[in-house]
Every structure is written in C-alpha cells, then in structure tokens.
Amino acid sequence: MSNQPPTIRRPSVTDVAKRAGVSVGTVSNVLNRPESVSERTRAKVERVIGELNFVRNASARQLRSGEVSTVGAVVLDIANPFFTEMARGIEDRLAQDDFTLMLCSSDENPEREARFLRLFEERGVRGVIATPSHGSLDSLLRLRDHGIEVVLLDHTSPVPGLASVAVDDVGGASLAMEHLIGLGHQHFAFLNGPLNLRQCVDRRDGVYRTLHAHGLDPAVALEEIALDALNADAGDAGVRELWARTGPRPTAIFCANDFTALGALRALSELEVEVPGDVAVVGYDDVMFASMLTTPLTSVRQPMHTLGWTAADMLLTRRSSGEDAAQVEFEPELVVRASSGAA
C-alpha cells in the first residue's frame, strides 16, 4: 500500500465554466477584464470561484501572454544585513507593479553568480538586477545582449548603455578617515576585502587619498590587512594580525563593512583591548545591529533600501518606456558613535 498522499487537482477554469455554466472565455474576461462582463453574470462566475477555492495559474498566464512578472537578483551575500535590505528595497518596488523577486546569493564567487545567470535567463526573466562578484562584466552583458534588462546594484557603470545605482565609496572611507584623523590619531589599521570588488577598491582609495591630503605617508601611517571576505571571521582574523606583528600598534582601525567591523570588535574584546580607550573602530554601511552593539559603532551609512528600490524602479521604468540608461549615484553619511571615542 502506497504510503504517498493522495494529489489533489487544483480547480481549472475549465471547471469554474461548467459549474456556472458559461463559456472559458466569459471565465477569463472575469478574471482579466471584469469591466466587460454584465454584473449579473460577473456575480454568479465570482462566486463559483469561491466556492471551488479556485486560485489562477499564474504561470501558465505568462506562458500564454508572453509576458513574466519575475525580476532575479543575485548579491554577495544575503546573510550580511546591508543586502538584505537593499532586497527589501528591491521587493517593495516590484510588488507596486505586481512583480516578483527571485533573489541569490553569489558568496563572492564568480561561478556561483554566472550559474544564477544561466538560470534567470533560461526562466526568462523580465529583467536582472545584480552586485558583481569579480571584475569582469561579460555575464551580464551576455544577458542585455538577449534582450534582458539589466541593472548594476552597489557598483557604478563601466560600460555605456548599462544602468547602475552606487554609493561614492571613496567619498564614504574618506569621512571615516577624516574622522579619525580629525580626533588626533596618526597610526591607523585598515581591514580592507577583496580587491576584485569594486567597494573595496574605491574605499581603499579613499583611505589613501585622505592620508595623503593630510600629509600622512600610508607606508608609515597605515597598516593594510588584505582580507579574503568581508565577513566577521575575516575581521576577527585580520585584527588577531595585526595584534600578532611586532612594533607599535594602530590606535584606531577603519573595516570596509560593519560584518568586517563585529568581527573585529570581537577579537579586540577577547584579546582585552578597550574600545574605544586603547583603539577607535569605524565601520561602513550602518547595517542595523550597528547601533545595538555594547559599544554602538561608528559607520558610514549607506541608504540600502533606497539603493535596492531605486534599482528596481529603473529596471521596471527603462523597461517600459525605453530610456537611456542612467548611472545613479548616492552620498553616504557618517554615523557617529562611541566606537570611535567622540561622544
């Protein structure tokens, strides 16, 4: 005896129509086009559909139409706070045009993220709004190429004709480090990523273009901690580093994100280094834990919602009436609290 349950068949519209005991169509124009049916007869097809819990396929709808209500995102890492709600950002502009978000995570790995690709495309997705994983654009523009839209989210525009929605990053490390040097500190640490992601090159530059404004050498002032993720294990890993070199330490440290920063302050706290008294720490996008901590971080902030729902606006606008492609680039905004020792 077979232990599986029994199917259950979803109500068609085949069977709405006979119940009511009208043609397909008229069960059609109900469900699309109420306005062309009499109300009477309106009347009598909507409460056939209640009584047979009839639910559409959307699906088969799209088949027909030609036309799909999906959008497919792929970010770096979902579990970080700053992606995910700048998906938030993303599906709450889709849902105003009854869209929805298929949404993945690369891991900062290039494979993973062209996989995701391969899939969107063979879904048939109506459009791709996408963080880049490494340097190389080929993927995405394979997809625009096939008539998919496509939109760069976190990362400006190399390319004419491809849409993007940034933050200035090297303006954004810049007011970290005109922070720290403005409350005196002249040895610095800097817990950067990697450098095939263009956050981490442009807050890097930022660093060094303030140092060098001040008249700070970085060979002297700056200890660079290369990073193989931004995630608070890199961070922890970075700072026990730094920690672990002979020679003066840095009194104030600068992390490319705030995962980078929570790690770090957990190293700082087992190895009993005071935060803010024996080392300043700043972080960068001001995710929501930022404030919650024991000690609430300084961080730059990015406006993540809006990032992710101005992405989805211009995927959805562009589509529909064709505009030129726009590169959309926000401020950030320095958070100040008391990791970084300014009441």
The other form holds:
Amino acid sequence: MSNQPPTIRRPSVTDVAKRAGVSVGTVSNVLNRPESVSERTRAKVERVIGELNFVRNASARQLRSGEVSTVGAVVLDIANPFFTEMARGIEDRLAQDDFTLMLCSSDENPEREARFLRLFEERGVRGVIATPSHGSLDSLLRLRDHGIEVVLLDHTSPVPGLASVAVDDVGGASLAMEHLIGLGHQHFAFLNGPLNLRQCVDRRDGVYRTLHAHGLDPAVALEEIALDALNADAGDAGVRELWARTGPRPTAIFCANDFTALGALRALSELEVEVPGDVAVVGYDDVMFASMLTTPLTSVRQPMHTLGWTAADMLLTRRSSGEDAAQVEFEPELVVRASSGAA
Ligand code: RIB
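Let me have the form predicted in complex with ligand RIB next, following on from the form predicted on its own.
Up next: the whole complex, starting with the chain shown before.
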C-alpha cells in the first residue's frame, strides 16, 4: 500500500473542449479573446470550465505568448524585518501590473545567490532585483548580459548602465554617531557585520568619519566588534564579547542594524546592564519592532517599502539598463527614542 498521495491530473484545455463539444482553439478564444466567441458558446465553455475546475496553466501561456509575469528577487535574509518590509514594497508595485514575486534569501552566501540567479534565468523571469551578497557583481552583470534586466537594491551601482536603489549608509551611520556624541558620549562600541557587505563597509566609514570630524581617535574612543552576521544572535554574542573585556566599558553602542540591536538589548538585559542608564543603544533600519520594545530603540530609519517599490517600478518601466538606467539614493533619518536616553 503506497503512502504516496494519489497524483491528481489537472484538467487540460483538451478536456474542456471535449466536454463542451468545441475545438481547443475555441476554448483558448474564450480564455484569451472572449469577444471573438458567441455568447452561447462562451457560456457553454465557461460552464464546463467550472464543472471541471479547470485552471489555465500560466507558464504554458507565458511560453506561448513570450510574455512573462514573474520577477525574481534575492535579498540577504528574509528573516530580517528590513528585507520583509522591502519585499512588500516590491510586491505591491508588481501587483499593480499583475506580476508576481519569486523571493529568495542568499544568507550572504555568494554560491547560494548564484544558484538562485540561475534558477531565475532558467524560469525566464521578467527581471531580477538583488541585494548582492558580496563585493562581486559578476553573476548579476552576466545575467544582464544574457538579456535579463537587473536592479540592485540596497546597494549603490558601481557601473553606469546598471540600475540601483539604495540609501546613503555613510550618512546614516554619521547621524547615529552625531546623536551619541551630541549626548556627550566619548567611548563607543560599534557592532558591525561582515565587511564583504557594502552596507557594513559604508556604515563603518560613517562611524570613522564622524569620530575624526569631532577630533576623536577611533583607536581610543571606539571598540569595534566584527560580527559574522547581522542578526539577533550575533548582536547578543557581540555584547557578551564586549562585556567580557577588561577596562572601562563603552557608554554607547551603535549596532549596524536593528536585528543586531535586538540581540544586543537581550544580552544587556541578561547582564543586568541598564539601557540607557548604563549604556545608550542605537540601531539602524527602524523596523516595525524598534518602537515596540520595552525600551523603544533609537534607530536610523530607511524607507524600506519605498526602496522595494522603487526597484520594482524601475524594472517594470524598463529604467534598469543602458543609458536609461536609474540610480537612486535615498537619505536616512534618525528616529530618537528611549534607548539612547534622549527621547
Ligand atoms: O542585511 C543587513 C542590513 O543591510 C539590513 O538590516 C539593512 O540595514 C541593510 O541595509
């Protein structure tokens, strides 16, 4: 006795035609050009479609017509609310033109990213929106050279002719540090992710530029914790590493994203460190939970939904390549809350 579920054959156009006593071409006309079929025949075919519970095969239709209505997107980690909110922006724009979204996470792994890009190409997607998992854009440029439109998301474009939508992360990190310096802090910790990510490189750049601008020597004023990922567990481990060090503790912690800050706050709470009494904490992204925490998180806000929406719009309005390739950079905004003690 097989425990496999019975394979259910989906009714085909031929089944509908036979049952309705018409040709396959007539069924196709009812589906695609109903105005070309008499009311009587159309009603008969539509009744049979209902009786058989026939659903058209979009892939087959797309193959025949050459038009494709799916966009592929590969981001770093859809468990990070930043990418979830951004994906919603993509989805909302695609839905306006009856497009669907195929969404994947690279987990910051170039091989995994390349595998998804190959799958997108094999499936003939309309275009690809990608947050690159590492410094090299070769696999994305190859995709574009194969005729598939590409838009970089949450990543500036290093080459003309390749569209991009990003935020000024150097300026964003500077907003965080200016805020903490303005509160009188002189000793900082920076929990940052892997430097193969452009976001982490730019945020670190913003931290260093701001310290120098205020005459603060990073070698003295800054303790950097290099995390292997930008998520809650990494943020938790980063704080424990920091608190295991000897010597005076930083009075302010800047986390490269809110997901990391969430873990940092959990560790600080378990170590019975008061926020902001003993240490101020600032995150980055301003995801939905930032304002809902027991100690609401000060964060550098990115326009997540707008980022995704803009990237999808570039793709659908064919502004992603050639001299029309758009390269948009949004400005971040500091949202001050209780975690930095200045609300
Ligand atoms: O994925 C890491 C981070 O980069 C996200 O949290 C967001 O800040 C993006 O820019």
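Positions refer to the first chain, counted from 1. Treat the numbers as computed from the prediction; the structure is a model and nothing was measured. Only the largest set of C-alpha atoms that superpose within 1.5 Å between the two forms is called the rigid core.
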Discussion item. Once you overlay the rigid core, does the Cα of R301 travel 2 Å or further between these two forms?
Written reply: no
Worksheet item: Does the C-alpha of T26 move 2 Å or more between these two forms once the rigid core is lined up?
Response: yes
Worksheet item: Would you say M288 moves between these two forms, meaning its CA shifts by 2 Å or more once the core is fitted?
Response: no
